[in-house]
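Have a look below at one chain only, the form predicted alone, in structure tokens format.
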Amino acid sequence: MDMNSATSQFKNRFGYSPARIVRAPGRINLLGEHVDYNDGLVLPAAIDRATYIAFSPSVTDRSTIVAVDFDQPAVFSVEGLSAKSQTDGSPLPEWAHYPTGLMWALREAGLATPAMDAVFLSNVPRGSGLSSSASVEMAFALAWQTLGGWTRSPMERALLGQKAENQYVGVNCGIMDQFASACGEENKALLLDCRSLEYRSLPLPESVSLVVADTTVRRKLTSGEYNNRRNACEETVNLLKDDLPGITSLRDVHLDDFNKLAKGLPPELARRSRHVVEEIGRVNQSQSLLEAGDVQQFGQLMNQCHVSLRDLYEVSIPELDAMVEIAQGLRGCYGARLTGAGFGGCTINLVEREHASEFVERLAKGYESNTGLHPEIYICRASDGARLL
């Protein structure tokens, strides 16, 4: 899938060619796991599988874009935005809240949105964990700055798209998904500090590949149980308040006060505060590993988040523990995890590259053998964010 298929596609539907193609890739996160939304540090890279938009600017009012993967149009106008309806009255269908939360979040901020003919598809598979939506809301905030005239920065954008997420399509998610898939760099993690968004990147060594493995378990997070975890972060917070005045997120809470104070907290959120504690301090721990280009000890890491989401986090399922556990025994396999928000979708496996092939087989085969599932394996690299054709 590339800029060849969207052309055509939009050609197919429109009749006319488009002004211009937009690409923004899907993410993973290496380390630094539900802890965006507690201002704690995040290793994500944007990677190699993308959402594309062709687009042009429409002669009348009204917005009409294409998802070619439901095979389904969407026709909208700025005076149907809040009640999400189309222009004939009809509901907008759900895959259409993502274009239009990122138009009503650009509105909010007085940025012109003008209508478009558009067309997209996307190679990032929905509800995988890889973050298809921050996707499409990035290609989509690039294509209006593109036809609105307007310039901001790629972590501007990617602040409109997380407003979009959490005020209009209802996920209270952090910042990290959208700043991946705006700010990505070939090759590199980027070391994102959520409260300050001042980041940095981090080089991926040549000898290793980024491997995803979809469990192709979905997930929707919209259900309730994302927003649920990120309630009994803010919980514990207004509790500990109480012995640490200062703090404002988990991020401030040191694991030496913590492991003091938690016997006074409620066994659930005991488990759920002590998995972002400690997984701050992983990504802490990473930036000199990387640096140094020990993915040995890097991938050790990985492994210890796998534990800490599963057991005090609880966002894993035994499709994904499975799937973790496998790639562990295998060869050149420096660590694996679940990567994004669990409950179903990816794991991300740091792999030796020589191994890489050998590796994506053998795991096919012994989760198939183990869950009855068909995995979907593929060795990604680390790719730029955002971007005009």
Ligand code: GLA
Second form
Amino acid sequence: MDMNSATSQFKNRFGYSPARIVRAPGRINLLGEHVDYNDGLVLPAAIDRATYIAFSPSVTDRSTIVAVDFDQPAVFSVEGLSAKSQTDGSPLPEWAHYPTGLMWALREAGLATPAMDAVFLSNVPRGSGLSSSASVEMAFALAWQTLGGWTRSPMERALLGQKAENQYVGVNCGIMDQFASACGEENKALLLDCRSLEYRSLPLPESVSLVVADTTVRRKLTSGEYNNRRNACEETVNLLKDDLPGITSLRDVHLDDFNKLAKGLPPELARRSRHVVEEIGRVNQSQSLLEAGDVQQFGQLMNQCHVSLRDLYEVSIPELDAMVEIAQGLRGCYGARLTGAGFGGCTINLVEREHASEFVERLAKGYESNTGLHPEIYICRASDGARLL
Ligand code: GLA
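Target state, the form predicted in complex with the ligand; input state, the form predicted alone:
In what comes next, the whole complex appears, and the chain from above leads the way.
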């Protein structure tokens, strides 16, 4: 999949050539899971799987967007945005809530969103923890920026995407996914402080490969579990405020203080918040390890993160645990863990480059015989963020 297929799909559907093509990638996250909405630090990288949009301004005031992967169009204008309806009064299909949500957020910010003819297609698997929805949002943000003649920085576009997701789609996500899709850099991981929104890129050691392993079990983020986790964190902050009046998020809670106060928390909240406090500590530790190229120690932190997500945050599932456990026993694997929100989807594996192909093969076999499922496993590259092609 690439810009050529986007162009030919556009020509098929609309009968003329698109004005521009945009690409916005999915992401993996190396460390810092479920900490972005706790003002913590995260370490994602954009990947070489992406959403492509071919688009042109429409001659009408209606946008016609065709999702090639669903083989379905959605036709909408400003009037039906809030009601999530198409121009003929029928409800917008769910996939269309990402472009229309983005359009809504842009308009709230006073930015022009001219009607467009567009097709979009993606090779970021949906519901797999690789941020397919953020990649759609960031692709449309850039398409509308191009047609609207305004300019916002990649970080500002990421924030608009997060707003669309929070207030229009209804997932109370943090900033990590949209940020990674908008700001990605080739061969680099991005260390983002989700409180200050300052970030820097860290080169990934050349000796390692990033291997994504898809359990093929799909999750639905809107199912409520994600929002529950976020609420649990906020509730804990409120409880801890009695003893730590200055805190505004779990980012402000030091591990020593947490260890003293955890006994007083309801057990479930204690588990959830321990994950967050310790995970922020792991990301802090990881910076110097990555800079020094200490992939061994870095991988250990990834392994610890998985245990914590499984036992404390409770967002893993047996298939993810199986994929991680098998991976950790294979030659060349430094670290393996679930990536993204959890409840299904993919693991991310840090693997010695020279053993990567063998690793992919063995992991696929092991997973298949353990679960009876056919996984999709591939070596991926850290890539650039959203761009016009
Ligand atoms: C989803 C959300 C992100 C982040 C991760 C968990 O991908 O969209 O904001 O919270 O889950 O780290």
